[in-house]
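The chain below stands alone and is given as structure tokens, in the form predicted on its own.
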Amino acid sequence: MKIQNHVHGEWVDGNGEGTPLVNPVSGEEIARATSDGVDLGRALDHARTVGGPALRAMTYAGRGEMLGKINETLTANRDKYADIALRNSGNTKIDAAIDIDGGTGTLFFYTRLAGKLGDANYLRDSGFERMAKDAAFQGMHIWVPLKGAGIHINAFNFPSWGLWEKAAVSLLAGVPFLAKPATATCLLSYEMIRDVIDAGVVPEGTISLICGGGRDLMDHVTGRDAVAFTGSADTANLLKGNANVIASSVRFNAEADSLNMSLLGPDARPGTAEFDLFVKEVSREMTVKAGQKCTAIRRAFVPAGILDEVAGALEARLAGTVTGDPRNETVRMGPLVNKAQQRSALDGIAQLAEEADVITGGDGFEPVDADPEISSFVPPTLLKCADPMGARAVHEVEVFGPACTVMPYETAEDAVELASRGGGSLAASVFTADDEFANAATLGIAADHGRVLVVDAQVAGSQTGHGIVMPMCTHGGPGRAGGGEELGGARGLRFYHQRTAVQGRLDRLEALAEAGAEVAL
């Protein structure tokens, strides 16, 4: 099977044999993808000149109805997508649900938000700004959709959620997009977009798709476009450094590497609910999607006096994780997406092991119903570093797989310092019943993290989890994490709008304000 590209309103074959997509359990080739020979400049121009005007002619409520129809189309084909996630990504049922339902759930959220924005086609800030003695002359701020295209570059681990969480915001804003999923797992993105195009629920030019290399994509963007990137920091820096991107001052939002952390409070001793919740969450974050989540817990900080007890509890829990072919009903963790990711993860673990002890994982691992030589498995690997203040690799090397290092801290101030050594992260979590410690830790680590989850026994049954991104909260992080921000309800629309100050006669401004949808961006 050769995957096609959707550009300038047509399905187009790329040139050459393409890149093989494989089943990470069996090594079987399931498809090939290439975008060689596709005119990316023409693709973006079609999106801007055909898709853009069609979307901007719709109100926010109308675009919301469109999102709802996209969601209905995807929901009707969910079983097909789950099978693709199994074959191309090695996902368990839970892994596939996080990706597929995460995408449709985000579409549903923005469908409802569109209803609140109503029959307007631009946004406005609240209030007016008086600038002279004469009250008749004032100012206001409006937000209008960009007249370019969104360029959405996604990572291999979430071919559904990564696609639709960007698409939902872009389409609601009135901006068409070109999606460039990671080639290794692009089959799911392709099938989803093909179903949406075939259903006829979006105007021509609204959605474009490139499966294969991006080649000279950045050479064709303009100052009217907006690039939303998820992937490695090295790739983000390469794209941001493109001469055309710099010269055109192209909007660029990056979500990159992240050494996310979880913190166990000093009150959460063995036997407390918070201790048990921490152990459960760390082990879950290590094993869901085989640790291939940008928000997964990579560093776990615990009170120094109970380091061994925490490590022992995690070791015991991980021992119950059956790893192998997800077709086996007993399996709870699948493989990494391919051999390249397996090699990268094993290399990273080896670097961590130079300054930390390996507690679980290591030699002798045998996946269930899979050949370890052909498949791409990495066992759940827990490490213990007794001297995190003197270590470097544990704060610098991200293993994008099922690995986490547990480390001790002496004081709350030490915990905050250790958290900051990650260089900026997407997510952190704090497990404690102590309100004073919870607030101090949150404020201490907030500057280095895009999101902080605080868990105690009272929210145990309702908390959404350390690694789960919710569309009503912002997603992104400072420093190493890319410095970007997306989602966050209406806040996500800001990236695809231009804020403009309008100065004039007050009654004219009042009429302009009346026709816009008031939001706080």
Ligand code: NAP
The other form holds:
Amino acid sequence: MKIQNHVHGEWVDGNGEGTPLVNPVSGEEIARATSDGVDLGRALDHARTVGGPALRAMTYAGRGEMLGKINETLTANRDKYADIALRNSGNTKIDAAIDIDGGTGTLFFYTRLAGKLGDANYLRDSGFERMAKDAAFQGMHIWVPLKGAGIHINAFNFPSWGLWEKAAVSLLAGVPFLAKPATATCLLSYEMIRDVIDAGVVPEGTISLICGGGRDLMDHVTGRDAVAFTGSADTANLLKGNANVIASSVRFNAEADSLNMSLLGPDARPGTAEFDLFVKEVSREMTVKAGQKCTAIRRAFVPAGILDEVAGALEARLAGTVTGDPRNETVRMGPLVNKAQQRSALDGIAQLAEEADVITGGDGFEPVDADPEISSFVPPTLLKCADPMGARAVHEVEVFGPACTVMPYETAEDAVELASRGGGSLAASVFTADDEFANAATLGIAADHGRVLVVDAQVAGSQTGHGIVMPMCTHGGPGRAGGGEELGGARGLRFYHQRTAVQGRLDRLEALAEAGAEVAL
Ligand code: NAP
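Form predicted on its own already given; the form predicted together with this ligand follows:
Next comes the full complex, and the chain you just saw is listed first.
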């Protein structure tokens, strides 16, 4: 099967044989993707000139209804998507749910938000700015949708969630988009977009898709466009550094990799609820999606006196993780997405092992119902590093797989310092029953993290998890994590709007304010 591209209102084949997409358990080829020869300049122009005006003619509430219809279409085809997630990504049922239902859940959230914004087609800040003695002349800030296109470049690990978390915000803002999913897993993105286009629920030019290639995309963007990138820091830097992107001051949001951390409070001794919750969360983060989550816990910091107890508890818990072909009902963890990712994860683990002891994983691992030579498995690998202050790789090498290093800290100040060695991360978590420690740690690490989850026994049943991105809270992180921000409820709309200060007669401004939807961005 050759996956097609959707550009200028048509489904078109790329040239050449394309890049194979494989089943990471059997190694079998399931499709090929190429966008070679596709005119990307024409594709983006069509989005800007046909899709953009159609969307801007709708109100936020109208666009919300459109998101609702997209969601209905996707929900009706869920079984097909789960099958693709199994065959192309090696997902277990839970892994597939995080990706597929994460995507539709985000669409649902933005459908509801649209209802609150109502029948407006621009946004405004609250209040007016007085600038002169004469109160009749004042200023205000409005937010209008960009007149360009969103260019959504995504990583291989979330072909559904990555697609729809960007699409929901872009479409609600009134901005059409061109999606470029990662080639390795683009079959799911393709099927979803094909179903939505076939259902006739979006105006022409609103959604474009290229699968495979797209290496010259940045040469075709303009200052009216907005690039939302998710992937490795290396690719983000390459694309951000494109001469056209720099010269045209193109908006560029980067969601890159990070060495997210979790912190066990000094009060959380073995036997406490917080100790158990921490062990459960770290092992879950290591094994869900076989650790291929940008937010997964890579570094676990624990009080120095209980390092071995924590390592032992994690080792015991990980021993119960059956790893193999997800079609086997007993399997809890699947493979990495392909051989290249397996090689990269094993190389990364080898670098960590120069500074840390390998507690679980290592040689001699046999996946269930799979040939270790052909398949792309990596066993859950827990490492223990006794000297994190003197180590480097544990803070710098992102193993995009089921690996985590547990490390000791002496004082709260040391824990904050170790957290910062990640160079800026997406997510952190703190497990403690001590309110003072919880808030001091949160404030200490916040500047280096986009999100901090604070857990104790009282929120054990309701907390949403270290690695799960919730659409009402911002997603993104400083420094190495890319410096971007996505989602966060209405805040996410900011990226696809221009904020403009309007200065003039107060009664004119009041009329403008009346017609816009007030929102805190
Ligand atoms: P990647 O290799 O950097 O690729 C990301 C995307 O960029 C893919 O769609 C890729 O397309 C595309 N790309 C690569 N070179 C390009 C170029 N020259 N021009 C245009 N597009 C180009 O990352 P990945 O391996 O897919 O994903 C894993 C990484 O993503 C990890 O480091 C992970 O931490 C990070 N990640 C971050 C988040 C977040 O929200 N912060 C979420 C998920 C993953 P091809 O597939 O065709 O190469």
